[in-house]
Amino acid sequence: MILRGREEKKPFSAKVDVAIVGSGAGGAVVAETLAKCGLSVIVIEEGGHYTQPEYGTFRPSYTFRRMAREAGLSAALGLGDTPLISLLAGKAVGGSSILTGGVCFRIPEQFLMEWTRDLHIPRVSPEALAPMFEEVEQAISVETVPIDMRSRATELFVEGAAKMGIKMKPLRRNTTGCKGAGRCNFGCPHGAKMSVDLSYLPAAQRHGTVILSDALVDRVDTSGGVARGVRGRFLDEAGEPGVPFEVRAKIVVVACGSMHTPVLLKNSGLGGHNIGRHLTLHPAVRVGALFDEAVNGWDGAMQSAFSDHYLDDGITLNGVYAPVNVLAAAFPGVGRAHKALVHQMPNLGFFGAMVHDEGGGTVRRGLGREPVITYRMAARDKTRLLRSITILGKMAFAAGAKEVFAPVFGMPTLKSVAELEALEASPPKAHKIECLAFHPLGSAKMSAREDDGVVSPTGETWSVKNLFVGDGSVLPTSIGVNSQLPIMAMALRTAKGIADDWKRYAAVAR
């Protein structure tokens, strides 16, 4: 059942087992997981509700204006030598799920093992998490891009990385059936990407799960020190908030992403200094290529290989490509240069990469409904960044390319070898380098000791009783490697040992 927020004339109340702040890949996972053990579950989100055949036809600045946040326009405020950076998040039912590329990756094991060995978190093993990854990968139907499924932009950079003696890897995805539409970070149109609002969330409903859409969440109502519920109010066509609702529930997940988790859990009165700290993005860029031939990066998988052969430099290979609207608006030039270029969208191909970065980041409240998110760069990373640039042109060099576009504002196209190890040797500003980030992770960490994060390592809160986080908040460290799989198996971590220890939990609701 979907009660749709803006439809909603009179203030409405509701009695349950758990309230889920949130819809995404933590929240969904959370949700069907305590549903299925019988449970009664309210899911809440801010953002509105679109079928898949709805949002299947949405063009992608239309999909950006309606399902992302601040229509796509969210970013981190670089500070000292560090980029702007933009984030993109989603704001609907199903969350960032549906704005995701679809790539899973189980967390490398080198992570999991310093989380175990050195942060002394319990049931964070690689053989710990191995039964959830595996339950997860089945719920959504994580499969290997075939080879066939790469257009000929990337099949080009992957020739170039062979040259270079660095080997390529086919991406898993979550999908079934997919028509290689190059589109995914704006909704898929065939209904082929398994996100959440076409797995987890129907699978929750079918268990008697309420969701909530245009539902905002004021604050999480807490006494003697244990969550009582949820309160807020309802958005209107406009967006802007009208009837109020409240929700009892004898425990409280908070799965709002970590942009946003750490806004509701200072508005709703937690103190504690690591709220909103150690943020970490995955910093990306993506560096594009002109070859004499047609390369029609359109016609594929929109994410089909990667690397992680410098990953121990912290650097991860990824390709991406978008649709040719959002593209072109990062070339180089303008009027008759720009129009040039964007006539040659044929035959330029793009590849990405990422940085494991340190956590540099701090999320705040802001004057209105969007957090205040800042930024510093380690100067190990801006170094890895730039690394990562002269790497992918020179992929792009190996396999023919003609010119090699630099993610470097009113920087000219780049015609050689010679010049991007220049651009490596004498940086540019970081104001301008052209920054992305798709995995805000960290801002509410777990922790073995209360001092040193936000929730425990049951993913409670350690100053509030019975109230959880599930979403990428509560990861202690940077990962590396695409968030959405990794957020939920440990979604699906939290929520078995609610399941199991649910008696003990509900006499402290009392």
Second form
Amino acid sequence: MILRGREEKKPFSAKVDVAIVGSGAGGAVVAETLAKCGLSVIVIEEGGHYTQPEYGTFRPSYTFRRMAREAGLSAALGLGDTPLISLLAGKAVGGSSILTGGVCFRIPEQFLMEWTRDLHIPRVSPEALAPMFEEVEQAISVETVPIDMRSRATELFVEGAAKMGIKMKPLRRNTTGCKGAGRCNFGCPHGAKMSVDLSYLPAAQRHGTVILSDALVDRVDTSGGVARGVRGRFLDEAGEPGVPFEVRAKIVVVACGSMHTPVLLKNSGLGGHNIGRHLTLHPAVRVGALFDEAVNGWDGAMQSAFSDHYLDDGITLNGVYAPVNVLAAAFPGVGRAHKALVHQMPNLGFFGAMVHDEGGGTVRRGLGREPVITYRMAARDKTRLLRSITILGKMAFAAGAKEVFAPVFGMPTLKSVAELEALEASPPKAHKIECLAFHPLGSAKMSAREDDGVVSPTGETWSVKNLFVGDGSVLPTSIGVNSQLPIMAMALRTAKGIADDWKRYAAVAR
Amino acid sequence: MKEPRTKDFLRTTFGPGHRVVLVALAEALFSEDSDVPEERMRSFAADVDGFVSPASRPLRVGLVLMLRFIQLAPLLLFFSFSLFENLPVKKRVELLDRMDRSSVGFVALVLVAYRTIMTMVFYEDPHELSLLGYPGDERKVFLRFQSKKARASALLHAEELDSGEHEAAKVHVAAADGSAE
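Any chance you could show the form predicted in complex with its partner chain after that form predicted on its own?
Below: every chain and molecule of the assembly, starting with the one above.
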């Protein structure tokens, strides 16, 4: 059952076993897992509820304004020599899983070994997490993108990479029956992407889970050091908080995402210097290439190929595309010059890269409901970002591109490898780099010792019993790959732990 | 395209004074040759308002202040006693171009922010999309998917993969045969 908060005119209260704040990749997995065990579960989501047939027809800007935080205009403010980093996060039933490209990676073993060996976190070894990954992959239908679903633009970049000795591999995505509409991250028009609103949440509902949409949780109620439930207000038709609600629960799971989980924890009175710190982003860039032939980048899977050739150097190359108006928004120039570039769209291909970053991000409470996010990029990561631009540019030229669009504001297109190398040799100021991030992680990180993090290895906060974090905030380091599947696997691990120890948690709640 | 069923985010951000600047900005960005009808420019300003209005109050206030900065940019940056909207289109383009290339982070950011928002909304118009060669609703079908030539080419590419990936590629190409529209 889904209750739309904006339609609720009277105060609402409920008493359940588990209250989950956030309906994205993490919260949905926890809900389904615990509901399947016979627990009563309520999922509380700040965003609205849109069905797939509904959001499948939205224009990209409508998807942004209805289903993304800050209408898609969230950003991390760069401190020091750091670019402004555009951040995309979902705010709807299904969360960011509706706005991903569907790319699914397991956490690379090197990071799991680091968590196990160096950070001493139990049950996160490759062997321990493998069953979690397998279960989630089956539930969301993870499959390899067929080679022939690559757009011509992607094929050309792959050819360019091959000439440079860079091996490209097919990506895996959570899709079934993909028709290559090329706009996965604005809501799949065919319902082919198995975002959690089409997979885990319906399954949870079949086991009795209730979903509250348009419901802003103000705080987690605690007493005696134990979580007792949550309280908040429904959002009205103008998006403003109004009618109050209250949910009493034996366990509360916070899964609002790395940008909002720390804010809710702080608003609920949790202290400690680790909340909101250690945010990692996977800063990313995309490079455009102008070809002589029409490559119609929109005609094919939005993301279909990747390379881990530079993984040891902290760089992952990922095929990307986006609706043409969104791509046009990043083009340089003004007036006639800008228009001329935009009208070459059929001949433009794009490829992206993201950096496995050291961190340096912080989430703070802002003036309103949205947090203030700052990020100080490590010198190492800025070097990696610039190197990514050079690698992608060289791939484009090797594939026969006649011009390359570097992600540098105000910079004309590059017409040769020499110009590209000059850019790397004499880098622009950081604020001129167009930088994006889609994987905020680690702002309430898991640790083996209370002093080092916010949650224990079970996912329970160190400072409040029966209060868990079930989203990407708990990841103790950056992982260098797309985070949807890792978040879901870690959430499943947490949920299974809760289910296994339910009697103990229920006793604490009494 | 279908409008969303739910009528949320009814609030607005820009008043009439702001919209004049928005229209002037849109003319400079998209209609340097005055090839976009005036009426469309006015409705476009309303679309931009609709786009930013779901954002939080601090962000909306920031955007309004940035728009005011653009309005006063001729004076603040170039000591010209004129508001942005009163400049001829050609002068507006020159001013924005200088902002784009500015080494002062904030100045470039203001231009980038508005160009990003307005370009995204402007080129969402079906007429503009068709001028770009974008096939509109045909995007819902992956046209190359059904091409035998593309499948043959895919198998050729698959030769470059190792044996496991090659097998997986063949399986998926075969599966695709049954699922194309």
